Amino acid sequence: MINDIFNILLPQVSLGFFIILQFVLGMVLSPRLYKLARIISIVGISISIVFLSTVQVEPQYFGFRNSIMSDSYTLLFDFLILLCGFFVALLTKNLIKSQKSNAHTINGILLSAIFGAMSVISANDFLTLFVSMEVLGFSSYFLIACAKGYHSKEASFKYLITSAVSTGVFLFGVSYLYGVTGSLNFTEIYSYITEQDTSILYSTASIMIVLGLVSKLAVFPFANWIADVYKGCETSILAFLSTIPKLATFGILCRLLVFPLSNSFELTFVIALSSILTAFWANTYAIREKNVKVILACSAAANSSYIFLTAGLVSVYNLSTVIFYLICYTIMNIGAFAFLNVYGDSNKMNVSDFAGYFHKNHGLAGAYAISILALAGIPITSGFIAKIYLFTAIVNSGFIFVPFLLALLLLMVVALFYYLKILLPLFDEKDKNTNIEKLKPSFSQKFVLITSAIITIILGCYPEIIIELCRFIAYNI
């Protein structure tokens, strides 16, 4: 049990003992000490980066009796979700100043969920993955409800009843394939699917968690809780809420994809079925929306049905895809969210409130800006490299898959013109003398917002070392 913590548990450890430190010192010390909070979440996230440094990864490491896992892929995905919850704790100071109460509380939840969500992607049987997805999804919950105001409870009601079906969904599937295969680990039912003929039942369980799982991703058929939760969020939690869970998700499900439910047919189709209605749904669904966070949460899962289809398109050269688009996505996501929080106000945030704002906020307009033109697809940004990534892994797959091609290259077409909505009342000139107010960022937000916009120009005009990393984890998955 010591080497196992060791050699693959010590940053999961070290963040436990900041989660138990919240919220001792949530209960002793006084509000008026509230800003600690986020030093000692930015703290204990930054040792955990650093403990990644002691998980084996070369050969693959399994522990306490094969239940989880480590490698370089999940290293990698690790990082990220660190890496995310890093930007999204310097994010938070509005959030804890508005609740200097239960600031300790807040962050505490917070390293919560990124502790389940690395969890989630170290599991390697489905009795963890299903524990690590709760501790997730039940500090979600807490993080979406945290801000004051009827909206944010709402929000928090809808992700709750959302995840309760799709939980439910995913047991059942969980428990058909238990039936078949008689084991819940994830290296004993591929062992088993490749020795036996599946069956329907095979195909149908393995449905069934794919599609439990994926709600989180806001992915049809269980899409439609976005855009009420998005609308109804704190900005420094959509930071979260659109990239860690996100991360965590794809990164389990990749591996199932991969291994035990290789071996379905079926499920292929239905997941490229499930992308195609997602995308329509969410790129039509923004075009006649004026809010930007609902635009944002549309965009958020127009994005998640690209990825989705080029998962379940399994192959090594797909998987390489995947893992380099969340890269970039995450990234340039966090940085959106970042301008928001910087803007302050979760009341106005109408496209038309926005107007002028560049003539006296250029710095941060312009990196704002550069983050939607990288959700849009446009060169020299890294989600152009992403998205040509994308379609050539979807061509590679097979000619039955080409109009499933068309049909995303359709609809991101449609996109433009909602990220086109967003970014251009920015540079309006009519309002370029009136009143507009100049923004005064902190150091922190200020950090993330051009942080995020300098590694998006950067992995936009040299991915190749990015790219070469992506398919040297997924030949060695």
Second form
Amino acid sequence: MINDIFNILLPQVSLGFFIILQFVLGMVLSPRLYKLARIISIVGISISIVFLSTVQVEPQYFGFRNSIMSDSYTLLFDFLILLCGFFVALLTKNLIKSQKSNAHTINGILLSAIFGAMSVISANDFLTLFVSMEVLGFSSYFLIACAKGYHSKEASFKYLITSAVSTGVFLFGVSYLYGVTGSLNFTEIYSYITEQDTSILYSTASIMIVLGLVSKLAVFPFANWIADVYKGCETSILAFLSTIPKLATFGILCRLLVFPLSNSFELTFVIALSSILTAFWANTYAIREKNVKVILACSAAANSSYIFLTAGLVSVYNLSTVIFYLICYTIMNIGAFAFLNVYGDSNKMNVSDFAGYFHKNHGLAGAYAISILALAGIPITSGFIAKIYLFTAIVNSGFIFVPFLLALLLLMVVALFYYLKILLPLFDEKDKNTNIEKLKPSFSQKFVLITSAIITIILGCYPEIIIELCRFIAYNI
Amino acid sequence: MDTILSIPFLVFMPMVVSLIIISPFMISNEIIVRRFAKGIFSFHFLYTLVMLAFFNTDNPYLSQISFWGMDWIQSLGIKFAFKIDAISIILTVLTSFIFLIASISSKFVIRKNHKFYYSMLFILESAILGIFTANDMFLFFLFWELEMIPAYFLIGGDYGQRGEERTKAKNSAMKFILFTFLGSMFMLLGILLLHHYNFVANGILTATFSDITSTSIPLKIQLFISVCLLIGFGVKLPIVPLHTWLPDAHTNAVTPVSMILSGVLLKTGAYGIFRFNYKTLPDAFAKIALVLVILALINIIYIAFVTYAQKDIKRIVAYSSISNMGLILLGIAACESIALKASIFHMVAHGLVTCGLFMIVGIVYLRYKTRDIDVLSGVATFMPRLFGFAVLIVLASIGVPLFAPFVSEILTIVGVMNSELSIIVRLAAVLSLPLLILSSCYMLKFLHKSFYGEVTTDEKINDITVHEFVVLASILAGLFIFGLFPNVLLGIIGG
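Got the form predicted on its own; could you also share the form predicted in complex with the partner chain?
Following is the full complex, with the preceding chain placed first.
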């Protein structure tokens, strides 16, 4: 029994060890050895991935009095989170260079955010979920604030305030649910709602829990933080912020919607409405925007809303499409932010700043173009397959959702406009005023960018294996 | 034969070549790139001709060369499958021919970014051939979306145009891509619904055209799907309220790109209506055919008047192709075998004519630096050879006997007359006759105002070069052959 717990927790435990190591080294070592911080993070994440591969997939496993669980679903999400963490750690080079004395602390906080995200995924209890959410949340506030300058602090504070409010809503919902069912455990709540009729109080609680959770995804009504926060954020931290909290939140949200919150019809309606409003807000907000970070923020919110709608129409098939979309989306998003990371750090990252980069470096500009076109859903990238697969799920859910789907499809035309707005200056004439000549992409940035582009193309051309994996996991939840 | 003639090779060879051209290993010398591209295009054209030669219903190898498929995404029933039937092979040969002459005529127009230009041209060819040969709805949609990106860069790219033209080209390229994407989103909805309801009704998870039996789907849903798809194809075709991207895109693109756009790209819309609405959803098509006939008449007559009012000679040609596409739509909408044959015939005939007209306009613009019909005058004095070609091609475009468009126009009207739909449709045939008169109005106006008249410039203007002569002569030869021996083409369509 002890062996089982140890085996399943080993990835997180090893990560915890590296978190402590980072903080201790940060106190002991001189700032001159700042490069060590990134290497330790990468090693820690790699070791964690190795331990993850030794975990047994087969039976569902519950530990700590049913408050955590492990199955193939959590393993997949853990793996995705660690993979993103690996890429983000590679991208932090510039950040820690500007913050030499804090290099170890920043990397330690990044690891603790990954730790928190992994705990969120494996939660089987609202209390565990809340605590892990806060671990992830507080790490995020510090990471956003760690860049130099006033803007990052402002962004961090905004994120903190929004998250605090949404956490309040979430906890309020949890308290209602506890009042209705007398338990905080997912399994117990699920058995309660399958046995007994549920009341309007249960639906209210479900709606509050879901809306409180999804503030991390920038979904309506907690959506408007995203533009300001992304604007003030350092690019490597953006790569973190747009993937890891999203994976963790969707991971747990899908489980919640399948088990403890599955019995509320009002919830489906609220989710559909909320996601359509988000998609509309995010896509139209980006039309007049010129800052690349803000446009990508809107794209992040819009993509969340597509997934949110599909996840809301609960079925096993939909779950498999959501997982596939998340895999594709994560990879292409990392690629897009890796390119911004090459450009360096600036709060005003204008679309015209990249003018003519294609003529300087075909490879990197091409890889970036692949990532952006994948976000827009253009063929032979994974975005195309992922969008089609996601939308088949909405069509399968019934003819009543077709108007919602049509609205999303029309909003995607708007989305194409702003994706092209980011992308096209790359192919323009070189502009004398920009500083693209000075850019020296490092090996790790090239590695992340090219790797993500290659994975995006491979998933776009031959998605069958990953789709089968997603279906296997969705049917075994 | 299956080892030499294969559809994947036909479709993907241009894409591979485009990767070779854009890769850093390719020499960036302009002449080498252009000759390499021309060589590949010629080879590809010959390849399609060989394929056409073996495409014969009596040929025992037919089944081997006309099908190719493998599983792609099994969980959605999507196959990576291609199929060539009569209409596909004709449009394939047309595509390959028009890309060849467009690449020949690129010599004087493209002054910059050669590698990028030719690689985009090859990707576009791959995508269009994919559209014409795909045997799976999602694969069709994949190529349909894929074609937008190279088309965007070909219209809006920087190929050495002057300042103002460059901005215009960029804006019209953006307009093109947004319109097309809007249409394709409706199309995606239609395809998703068709895929889902076919599964619900028949229990087979498939997206292959021949495996879809739409008759068991409720008629209301069929109609909804049909309208969604029609909006998608209607943007490309274009059907009148959705046509506004076309004149801008065709006018502001460089000449070879305009030739490709109107010669091939518009035909993908007509092909889509034929493949999806006519073949796959026949019940719903019978219901909306009357609406389509009316839309087609609006296309033909309204646009003919709009064309007459244009001042820019390239815009005249661009608008005239909308008017002609109305005739193709009328032929499909009549639900009658002769009219259908005629509309496929007209796709080829109009593809050749419009390429010739854009070529003439491009030649004039290259030398006179203006396209204004009021400024141009006396072109015939300096360029007698061009004048000869212009007269012949303009006569072909207005449907004079001996040329291919004559055959298709007459056959369309005969077919629509024979149609069993209703008296209104037959009336439509009579109403579409003004096209012949109106098209001669604007075409002869174009010829008269720009080629005749006083000589206004003192500069020495050179007559057409060998490249331009070859392009125009080959177009004219095609028009003559199909005009004199229409059975060459009609025989293939009949199969």
